[in-house]
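As structure tokens, one chain now follows by itself in the form predicted alone.
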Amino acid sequence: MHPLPIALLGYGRMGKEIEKTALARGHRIVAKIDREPDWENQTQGLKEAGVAIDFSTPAAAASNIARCFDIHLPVVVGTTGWLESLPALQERCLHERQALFHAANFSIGVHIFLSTARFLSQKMNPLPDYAARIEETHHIHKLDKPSGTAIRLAETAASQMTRYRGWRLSENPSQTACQEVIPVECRRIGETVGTHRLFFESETDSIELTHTAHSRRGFAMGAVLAAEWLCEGRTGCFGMEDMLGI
């Protein structure tokens, strides 16, 4: 893989991990966009970008993949809590032949438990005794509820079963885990990096399947690989499924 020009869109937490992840791969980062005045300071820096990395803020996500757009520069978006304005930007991205790669989460750990949740939703699709739920777990500085991920894994097990017709945040689990919806509960504890869990209760015994995130360091990485996969002359609109082939 020749050395990326990375521009990196959003410079807190992730993004320095992002930044120390991507220079120990050999890339350089050739603009740090953190807030609005950076857009006109650092034009050149964005000139000279071969991919942008996105790990800004929710408010600030779906105008900055627009932009990457306005200048046909390849996007990684890590950021979750815009997804309302997903399908525009897939579109646009479809027909401009722009570059977009979109996940909730880039730790690849992660997206082998979801595919496992789906395998094991599929098995417990035929047990109507045992009642679904989620718990996810983060830091007390991420601003969305639920996560990205926990959305994720919420339509992942109930598009597996024929009793739930999708997920419902509540701060009460247990008043609505035998309805049809899945409740998930979301918790924001100290400097919790990322925990997830999905659930199958009945009476006599209990299923659970847990990830949990030790760093972000596996999220920096899964990015930093991302962009790397983007940039081998990809157009359209991916995610890690695309890029793992799960």
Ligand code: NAD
Given for the second form:
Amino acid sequence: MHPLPIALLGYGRMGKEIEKTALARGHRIVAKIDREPDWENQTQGLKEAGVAIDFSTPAAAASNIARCFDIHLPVVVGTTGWLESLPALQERCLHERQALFHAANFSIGVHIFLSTARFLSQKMNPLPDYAARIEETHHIHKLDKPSGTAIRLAETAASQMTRYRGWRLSENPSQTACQEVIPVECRRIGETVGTHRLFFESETDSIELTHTAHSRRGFAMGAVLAAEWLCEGRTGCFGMEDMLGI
Ligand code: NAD
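Having displayed the form predicted alone, please output the structure of the form predicted in complex with the ligand.
Once more the chain from above appears, this time first in line as the rest of the complex follows.
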């Protein structure tokens, strides 16, 4: 792989972790955009960049992606909580032959977890005694609720089970007895990196599938690998399934 000149969009916890991983893989960081005015201050670095990696905020991500498209810069997005803007950006991406790679979770383990959740939900579909529920736990700084991965997990489970028509945020765990939607409970605790759990519970027993991230390094590695993959000349809108083939 040729060394990539990378622009970091967002230089918080994830931006710093991505910098370490990118440098360790021989890439260069040519711009660090961490607030709105940096788009003006760092025009030289942005001109040099071959790819941008965005781990910023839900409020900033969509306009950051649009700005990358304006300068025809391929962009990898890990920020969550901006998906209402995806259809318009996707259309622009395809129409203008831009390159966008987005994932609510760049951990390869999470994608194995999601595909196992799909399989398990299929098996539970004919067993109405089991109620599905989801729990996610993240650090107190996380702005979006539920996490993008919890939404993906809930949509995956609901899509495999005819008795559920979707999911809903469960503010109060004691109110989880709704028959038609999967309750998703969100916990924000200390500096926890991220845990997602899918439960199937009956009066006689319970089944629990859990993914726990131990550090941010797994997300950073996934994002840098996605940047390398995107820069192999790809145009279009991609996700982890495209890169991993699962
Ligand atoms: P953070 O709060 O530590 O960092 C966010 C940074 O974005 C801050 O430094 C902030 O100054 C900066 N920022 C604000 N406005 C900006 C703008 N207009 N342009 C560029 N940067 C701007 O957050 P974090 O823990 O690094 O997480 C960032 C995002 O990534 C969150 O949405 C989080 O949920 C998501 N995340 C995704 C994954 C994944 O695998 N996809 C993993 C971890 C976190």
